[in-house]
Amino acid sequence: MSLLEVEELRTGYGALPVLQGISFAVEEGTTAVVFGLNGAGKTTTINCLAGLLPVWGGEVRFDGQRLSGRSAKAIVEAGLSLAPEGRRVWAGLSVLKNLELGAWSRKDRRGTEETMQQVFGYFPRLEERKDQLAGTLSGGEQQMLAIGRAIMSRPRLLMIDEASLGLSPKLAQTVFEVVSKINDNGTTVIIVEQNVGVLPYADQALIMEKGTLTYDGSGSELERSGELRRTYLGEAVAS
């Protein structure tokens, strides 16, 4: 079943169209990763998604109720959150208060603390620096942030922009990996990248170029196929 379906979704900045139609659609519970170089409108899709770009044309859906022309607020309460690009935590606010204001839109005080503790599962550097302040956290420890604070809503559908940017291999292998347990935990996640490495926790993958889609299928047939290195890194492949 589709737990979100986007037909024909054109947005833009301003008089600039970004997106020129796109249509795609994600099962419950999943994994769908979305690649593309800089500027091909990724970012662009999600922040539309997530309410903080208006819909110029097309449709979105989320559990078959239409979202388009819905507030930011009223997105995060039907059950979609977004880790932004360049995380965006509170740098003068401990971690503590940046996961508390995560769950803003939560009235039930027990099950706000029962996802405190499910995030400092899944990032136990989280709890070790809850009262840290954000902003000396390592730029790691700040993506472990926002992905945390974006779970305290309780989404059922968690959207990750450039989860891996700025990070070592190692740790964004490690981001990569409390990402999957987070979707065996039964949360549907949509991860912007430009690190390949992600496709092996990728059930879907969809490529974007200069705000169109020209893939879309499963991770793993991509990662056998070689059509990411011909379509995304420009690479030639034998046939």
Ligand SMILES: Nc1ncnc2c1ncn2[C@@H]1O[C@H](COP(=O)(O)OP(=O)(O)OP(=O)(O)O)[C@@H](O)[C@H]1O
The other form holds:
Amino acid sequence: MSLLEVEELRTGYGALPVLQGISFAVEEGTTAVVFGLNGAGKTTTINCLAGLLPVWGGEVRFDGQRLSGRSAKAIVEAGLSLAPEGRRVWAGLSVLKNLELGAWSRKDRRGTEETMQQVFGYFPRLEERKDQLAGTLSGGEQQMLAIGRAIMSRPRLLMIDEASLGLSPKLAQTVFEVVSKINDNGTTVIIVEQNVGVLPYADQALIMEKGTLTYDGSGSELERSGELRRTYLGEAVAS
Amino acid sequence: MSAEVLALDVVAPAVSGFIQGSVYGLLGLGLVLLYKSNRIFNFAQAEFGGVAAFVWIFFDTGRGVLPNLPTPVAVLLGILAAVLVALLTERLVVRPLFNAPKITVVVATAGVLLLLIAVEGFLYGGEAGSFPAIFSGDAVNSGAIRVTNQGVAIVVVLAVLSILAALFFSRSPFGTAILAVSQEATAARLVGISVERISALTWGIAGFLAGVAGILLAGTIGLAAPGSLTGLALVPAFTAAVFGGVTSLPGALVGGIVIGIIESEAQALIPKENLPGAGKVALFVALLLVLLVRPAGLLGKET
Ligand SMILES: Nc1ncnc2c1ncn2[C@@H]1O[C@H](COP(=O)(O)OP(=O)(O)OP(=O)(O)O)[C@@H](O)[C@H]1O
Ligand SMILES: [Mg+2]
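Mind pulling up the form predicted together with the named molecule next to the form predicted on its own we just looked at?
Below is the entire complex, every chain and molecule, led by the chain shown above.
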């Protein structure tokens, strides 16, 4: 059984449908990367999985447990967390408070403290700036904070939307490396990305187009197939 | 006129303005809290305090079929009533309008205000009566300067509540969660904070603050009539909130005191023949000045 199973998932905004029924599965312990042009429905998919958007149809199962239709709160308690598009850190709260609130769904104080140390291990910059207001962090630091906050709930599945958006190539690489470390420590990862620099870290790659999935395969196969070039550059698939 | 008398002419209204302003500050604090969490202005805020005041005297005097209870119990019931009305407003009016335009919610709170005044009129009757002060007697009475025990109580209550509020928002998880919901509700939902429950908590706190302020103010002015608290205190409380920048909690308290002093000084120093109602005019001028010169408020930062 896969950790995450999505079947014929449909959702949208108001009366406007966006996801036309997409199906995929993610295995425990792997990293899946979702590619796709702007407006393809990546954020819609991942927000729907996190409980921010209602499920119109289809089913989501997490570790065999049905998640579709449950609240964002129930979903994070079940072990699935999201670093959302646009980071959405609490600008008027300190870095430390942002991280503490990330653990809202947990009751174990000592475990929370351990996770905090782990986050500081991944992102030493956050520890140096732990008393600074999140709104005064640089964009890259805010991204680290958003990821750190998502880790604080100690998820089994961590989802990151636009991990490298607005980051320098070097910092993007650093973020990818940290994500790969998080993955090595046993957390399953789904990452939405436009930067192909993430491919070496991807066990699985998904490509979305106009609310549907057009590719679902291994990351290394994708690198060879030319499917990415077709999606992003509109070139014919080289055979 | 000797310098001494002049000083007293200025000092005496400053003292009473400080006391009156403390009540504005408490109401302003509630307004800011609700503004931060719902991005709305609550027209019913002062009247939540009116409800508290009426429930308090109904039980204090054993009106109609109600039992005649000891004053502290009656006061507590009054505050509870304000909390209850605030929670009902949240549940029945604000939450169903969660996705409506903010202006709709603001108008709805004005509807709540009208409803509360109507209910007060129905229960109390149209004619004006009087509220007793909870604390009688004077703490200071030196001829020119007089400070009532009620006045001292108001300042002490304000001081205690501001310290509690500061601790609540800086230390307690629920205080931090209220701030988180007000800054980024989506992120709050993602970490598992129930935005609905936080909204109820915020309204409950605003109702509590209004209840305390309403009972203290009603006892100070003495006048009891449906809607009188709104007439007396809503605009000053709003001005207090704007003074502080509408999103700053300490700003509302400081703003309330500043407003109270301005109102009271204008009332005392400008002769009635020249400008009747000088206190309220001064408030209005102060509000305009702040909006023109420092629209972000005196403290001007979200805290
Ligand atoms: N709040 C909304 N209301 C209405 N339509 C929306 C809303 N958010 C997204 N959409 C629409 O849904 C479609 C998918 O958007 P989505 O944000 O999921 O794309 P995306 O793949 O994440 O794109 P990007 O790479 O630009 O982030 C788009 O056509 C978009 O216009
Ligand atoms: Mg997106």
